[in-house]
Every structure is written in structure tokens, then in C-alpha cells.
Amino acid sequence: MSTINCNQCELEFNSETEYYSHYITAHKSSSPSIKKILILGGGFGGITVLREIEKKFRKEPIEITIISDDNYFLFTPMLPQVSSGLLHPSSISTPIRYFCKKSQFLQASIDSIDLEQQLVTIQRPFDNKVRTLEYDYLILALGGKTNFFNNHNLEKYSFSMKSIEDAISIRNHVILMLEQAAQTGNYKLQNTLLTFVVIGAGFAGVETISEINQFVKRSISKSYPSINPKNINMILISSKDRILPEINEKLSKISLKFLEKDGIKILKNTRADDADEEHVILNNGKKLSCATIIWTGGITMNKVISELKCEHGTNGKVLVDDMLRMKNRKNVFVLGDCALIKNSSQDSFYPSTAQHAIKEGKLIVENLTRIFNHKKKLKKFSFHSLGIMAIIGNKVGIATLAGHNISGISAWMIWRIYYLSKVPTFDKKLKVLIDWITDGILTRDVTLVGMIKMKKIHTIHINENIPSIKEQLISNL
């Protein structure tokens, strides 16, 4: 069978119908004056850009398309609370289509980015169908993936804390360990089943182990009378000489005392070098017997970002200029986890936090507005952090706000009020609030949900001679 090649993206098609369908959707603009803006990524950065463009370009002749692997925006600061069953997964996930008033959303993975031809090739997850999109302006907000530093055993035997699936998997696994521990009278076996090791003592690691600690303790006291609470072992491994390196040393020491008081063991100046099904092997040669390993040791870039033909920095991040544009590509903006942004005032790089990504997204849309209004001077990115907060126990938090250290229940309240206000929709705010209120009244749910099957089709065969649905309906009248 002869094939037809697309001369713009070199894809092959089996029929003229397939080729022209591809050409119209991927390469033919409705008008040369209509600018195409392509947003890759549905995290804090991508969604901020989308929402700001929707506000500022309501009547502009532009086509906006946002592409994401997931069809929802995930409110990641509350992800550890999903792993402990405190919040329902749907409470912190908002469908991206909710934000699309004049935009198009495509759930797909990014296959490749051609900066020269200004083309992005995407792949649909259901049947792996490939499609190519053109752009006039590209926004890269793809984020990153968990970095295991090429340690394949740790990757194989560890849970990560990056996605909603990760949080659900951890919750299910913790409940499974409780169920198994409740059925054995063997002290050593119960001790191993109830040993939970979190590797990485940054915010993700500290908040995750704090949530799991509360979940396990409350669940045992209410639902598992046959389990001896003394067999619980919560272990946090830090490669540095302290925890929470993102905050000042004084607040770090306060956090350490709170965690240790809550029964969490901290291993400082320690690395996890290897793992198997029931052990973590430390750099000092010791083995920790455990049935649960959670890795929160950092992120690296996806292949599609690290292999871009541009300047890269740490972990494959894209180097950008002061206006958040890819160097030597004035129509490509980069933000969030995949951007390496220089902080000239402190001779360092800005951290990849949600509040920074939001600010970066707003600046990019401001600069797009200036470009469309033919203004030559664009705004430079500059941002001073509003503060840093974390929940580290039952009604215990820590925070640095305007240079002031806050800890205890007041920091816990500030965390809840602030992040609740940042949840993007009213109905999701209400769901989170209800989850929080009911958790203070009711017993934590220990329902164990098993594997969920999803169907995938790798190839869909279409008979072009079959009448359309409309034609079939008409013929039946």
C-alpha cells in the first residue's frame, strides 16, 4: 500500500483522507493573522498561563491549546494528605477543561519538540495516535520526574510522591501493611511490616512521613487492636546534617524536635545506597528491615526537555533569560520545574516552588501582551518569596513569614488558611474544608481499594466505506 508523507513533519499516512485530516488540524491555520499559543503542561505554571491568557486575550484573534498527560490540575501542596487518607483525591484535582473558556485541551504525552520548524508532536494515550501541532508561541511548563540518580533498585522497590497515583498507592500500601500486621503474632514480622522509611528530608519527605505517622497511629488505635503500637517505626533519612534545608537552621531544629517527639526517627548525614524487597541499605553498610520505602529525593527533567537543542543547566533544566525566554528563541517561554532562572540580586537560581511558578506564569502573559501590542521592552522576572510553610504533625506546623519564624498550632492554622485560599475553585475549596472538618470528628477510613483496570487500544482500524453515524440514523427514519 502506498503511503503519503507530510512534508512539514515527515509523518506517513495510509490514505489521502488521513493526510488531509492531519494537515487541517496540525498545519493549516484558519488565518495567518491568528497566532497560535501552545502550552505544554498542566501544573501550577501551565494553568496560571492559561488562566491569565483567558483573562487578557478574550477578544484577541488567537488559538490557545494546552496539552497535559493528565486531564486535571493537581494541587500538589496537599498531596501528602491524600497519601494519609485525610483528603480525597478528587478534592485536590480540578479538570483542566474547567479553565478552558476559549482554549482547547488535549490529553496527550509530548513525543518531540522541533524548535526549528515550530512543531510539537504529541501522542494520544488511548490508542497511541500521533499528531503534530504548529505554534507561533510555545510555553514550556512540563515540570519534571522523580530523580532516582540511576539507582535502579531504589526505583524498583520505592514509592515516589509526585502524582495522585503515587499518593493513592502509598495509602493503599499502608493499609495493606496494617492488615498484614494485624494477622501475625510474630514480633519481628510485625515490626518489619510497620517500619516505614522515607528517603529525603525536604518538604515532601517531612510532610509525607508526618502524615503517614498520624494515619498509622490513629488507624491502629481505632481499627487494629491486635497491633502493638510499639512496633511502629517511622524513619526519615536525610543526606545532610539537618532536615528541611529550605528553611533556616533555627526553624529546622524546632521541626526536628517536633518530629522526634512524635516518634519519628531521624537519620542525619545518611544516604540510602541500595534496596531490595525488605531492606534499605545505607551508606554506612547497615541494613534497615522494612516493607515500605518512599523516595522523595528530588526531580530531573523528562527526556523531551533534556534533549531539546538549547542551553541546559542543572539536571537538564532549560536556561532562560531575564524575560523567561529560552535563549536564542524569542517565541519560546519556559517556567516552573523545567526552567533554570537566574536570581541576579543574590547570584543564585530561583527555587522551583508553586508560588514561583505562579509568578512566572503571570509575567509570561504580561510579556505576551506587550509583544502583541508591539512593545519592544519586556518585563524582567523578579520575585521575593512570600514565605515557606509546612505541616509536620497533628495540629503542628512551621513557617517563615517576612523573616519571622512561627511554629506550632498557629503555623498549622496559617498553612491551612493560606493553601485553602489557593485551591482554584469554590467547589474544591468546599470539598477540602469538609474533608478537614470530618477528619476531626470521624475515624479515618481504612478501606483498601484494589487495582483498577484501564483499557488501552494500540490500533483502531477504520473502514472508510462504513456510513457515518448521522447517515445511519437518517437511513433508519
Ligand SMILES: Cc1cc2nc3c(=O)[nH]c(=O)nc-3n(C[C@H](O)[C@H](O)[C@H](O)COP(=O)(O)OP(=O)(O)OC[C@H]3O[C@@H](n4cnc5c(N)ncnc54)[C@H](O)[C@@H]3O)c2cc1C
Contents of the next structure:
Amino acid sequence: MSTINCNQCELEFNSETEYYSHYITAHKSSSPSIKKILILGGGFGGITVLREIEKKFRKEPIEITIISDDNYFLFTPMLPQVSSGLLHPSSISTPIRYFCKKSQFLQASIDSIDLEQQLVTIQRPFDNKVRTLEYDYLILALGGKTNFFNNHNLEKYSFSMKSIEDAISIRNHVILMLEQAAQTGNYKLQNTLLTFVVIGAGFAGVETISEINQFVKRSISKSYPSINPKNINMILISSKDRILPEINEKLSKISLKFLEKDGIKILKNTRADDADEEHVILNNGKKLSCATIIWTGGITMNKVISELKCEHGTNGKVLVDDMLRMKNRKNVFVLGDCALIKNSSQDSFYPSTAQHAIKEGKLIVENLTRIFNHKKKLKKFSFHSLGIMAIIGNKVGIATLAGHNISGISAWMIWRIYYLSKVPTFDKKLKVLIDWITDGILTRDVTLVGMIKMKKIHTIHINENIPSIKEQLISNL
Ligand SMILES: Cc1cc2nc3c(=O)[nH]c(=O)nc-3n(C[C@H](O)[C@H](O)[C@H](O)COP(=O)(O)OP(=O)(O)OC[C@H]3O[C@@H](n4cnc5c(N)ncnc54)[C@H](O)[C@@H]3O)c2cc1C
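Next block: the form predicted together with the ligand, after the form predicted on its own:
Complete assembly follows, chain above in first position.
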């Protein structure tokens, strides 16, 4: 029978339970005065909270754990540039561990949250092991997932644009279409292969189609001389009578003109109702032949959020009070795309953007500081966005800054400078900058990297580290 050695005092135990009991009584590191803060989600919201806590909570007796299913923070505003091969995937992905100085990171998916017992159940991706963690304060920043509005065909036949895998898949798929188109003399087939449809004309949709448009056109001129550029069809579908509903009417019209000048066809007041392998079926009955469909039609909540026993609002988001606490749960803060935050000054709700998630994260840490300093009054959330911007073509951007509309190369430059400054570490800033500079000089790379293989490792026994043992015991009780 194998025994377990305590790595702190060298004693030997016959079972895990014996060992855990010994550990808790002999070496328990935390006491009730040590507060446990759990941060769920390593996106804009979660990482902002983590970084602010690391900065502000130097001496407080706290244990901070951040849990996310990916081991990196993804800088989504630059995601469309990965789908076009302008940026390398790793340039916009920063390991969460880089931000952890006194906190610990666990790569795991959140299975469920028990608000009554203050427990979170997580599952590790490499061995599916389930653990339960307790918390004193919970920070919920799990974002959202792509909303296909229960349309299974659209979900099956479309790419989404939410994760790094999505962006890599789109780039590979676009290259594959170009390879196939270069080898066919059949005009109809080539037309289908070279028709790229993006559904959803918000920021993500517009930036994605503009990136793919540039990628395809540049690649054809350098690497696929047999393809006639006239056969390329870039189609953007908007359910509204305009594009970019997030910006004012005037700038929306300017953006539309820029896109059309670049050869992108925009179908307004049109909905995609269905799809199959080679078509998008529109609400007006028309069938578009295409081999690429990208869906950017909005977000909904993942199961963990939608199953929470709390008040939910639009799309299942968690309704919070002005201090960003879950209603009737003073120790649970919610932020980012999974939070529904009322903007009392405008009688509306704050939009789901990275900008807002960052501001919300900062407020939450400010409020945690107040709680730890026994201050009664917490700060209310209020934020007036200074502007909004997007890249919509080759050296073309649009922006509204402090109420002014800007478009063209100046907006493009402002976008690049602003977002580069927001990339979280110096290493990644440098990588992004190098990618941008080399793209200006070199041919866009059309190497088809192919599928990424996952290797299952069954044989390695992962030794549980000390801080997690308490949590193991709690889950075993
Ligand atoms: C293509 C694209 C472009 C965008 N461009 C802009 C822009 O230019 N400007 C802007 O302000 N906003 C932009 N946004 C919106 C912005 O990305 C979101 O508003 C922001 O990411 C929200 O932050 P969050 O922390 O709430 O969620 P996210 O950043 O989505 O983070 C959620 C985190 O939770 C993790 N997670 C989710 N479920 C689980 C689970 N069950 N278990 C474990 N971990 C889980 C995820 O892996 C992720 O790390 C863009 C979004 C996209 C998709």
C-alpha cells in the first residue's frame, strides 16, 4: 500500500483523509481572519481586479485565487487582426501567471457556484479532477459566449469570433479557401469559395470583415495570381438599417462608405435565418452561396451564470446594485459582460465593453479596500466613456472622441496608439509592435498551420500543492 509523506514534517500517512486531517490541524496556513477572495474569469474584468488587488492589498491578510479555463488573458480588441494573420496569436495572449505575485492561478473550468454555502466547484482540464473552493468574497467575471439564438444550423456552419481558437480557425479556413479557389477552373465553385459572409454589423463584425478583406486581397495579389480578384465577394449582413449601432448616425454612414469603397457589400435590414454547408438563407428568402460564414450576432451567458440563483436581466446577465454587488449578496461582486449595471443618470444599462469592464474592476477593488478598512460607505459605479473607435480598412479608422467624429488615417493611428498602450505587458506590447512593423514591410504569411493536436497525459501524477489541500478536504467532507 502506498503511503503519503507530509512534505512539511516528514510524517507518513496511510490514506489521503488521514493526511489531510493532519495537515489541517498541524499546518493549516490560514485562519478565519485570513479572507479568501476568489476571482472567476481571466478576461478584462478578472485581470483588472487581480492587478488592482496585487497593487493595493500589500499587507492585508488575504488569500487571492484566480480561476480561468484558459491560462492566458486575451486582448480581444486585436482578435480580428489575428484572424487575418496581421498579429501572431501569442502577441495578444498574456499568461495569467504573469500577473500573479501574491495570488495563485488555477487553470480550470468553473462548474457551479453555491452562493448559500459560499463554495465554487471547479474542474481541471488535464485530468477532469473536480475540486471545491470556499470563498469570503467572490468576484464574478466570466464574460459571455456567442449567442446563436438557438439556431443550430447557423451555430454548426458558422465560425464565431470570440476566442483565439476562433481567430486561428478563421485564418486557416480563409487560406484553405484560397488554396482551393486557386485550383479550380469552375467559375461557380470559385465564386462560392471566395464568398465570405459576416453576420452582425457591430464592432466585432465590421472589424472582422475589414481584416479578412485586406488579408484576402493582399494574399491574392502576392501568392495566388491565378485567382481573379473580381471573383471575391465580401458580404456584411446587418439586421438594422445601418451598421455600427454603437456609434452616431453620421459616423456610421462614413464607415459604410469606407467599407463599400473597399469592395464590401452591405445588406441592411437583413437577417440570416438559416444556413447549410454552402449557403446562408436570408429572411427575404434569398440564398447566398458561400463557403465561409462568420457569426458575430451578440452574446449570451454561459450555464454557470444563467443557473445562478440570483436576479437576472437581459440575456441572463446578473443584475447588480450601484456598488456592483449581486443583489442581496454583499460579498459577491459581478462585472464585465456577465453583469447588468444600471446607468441611473441615463435610465439605461451600461454597455458590455472592455473599457467598462476595466473601470468596473477598479471600482470593485476600491470597494473591497473600503470593506477591509471597515468603512461603511461603498463607492457607486459611474462611468462616462470618452470615446469609441474601430479599424475599418487599410490605414482607415473611425472614432468618436469627446463628442468629435474622426475618421481615416488619424483615427487609425489613434486606435493603434491607444490599444497598444492598453496591451498589458511590455513583452506583448513589443510583440504587437513588431508584428505591425513587419506587416508593413513583408508579404502577409499564408502558411497553413493546420490542426492543433491535443495530447492526453494520463500517466503523470500531479502532486497537489499545499494551499489546495484545505479545499480538497472541504470537498471530501
Ligand atoms: C472580436 C471582439 C472585439 C472586441 N473589441 C472591443 C473593443 O475594441 N473595445 C472594447 O471596449 N471592447 C471590445 N470587445 C468586448 C470586450 O472583449 C468585452 O466586453 C470584454 O472582454 C468583457 O470582459 P469580461 O472580463 O467580462 O469577459 P471576458 O474578457 O470574455 O473574460 C471572461 C473570462 O472568463 C473565462 N471563463 C468563461 N467561462 C468560464 C468557465 N466556465 N470556467 C472558467 N473560466 C471561464 C474566459 O476564458 C475568460 O478568460 C470586443 C469583443 C470581441 C469578441
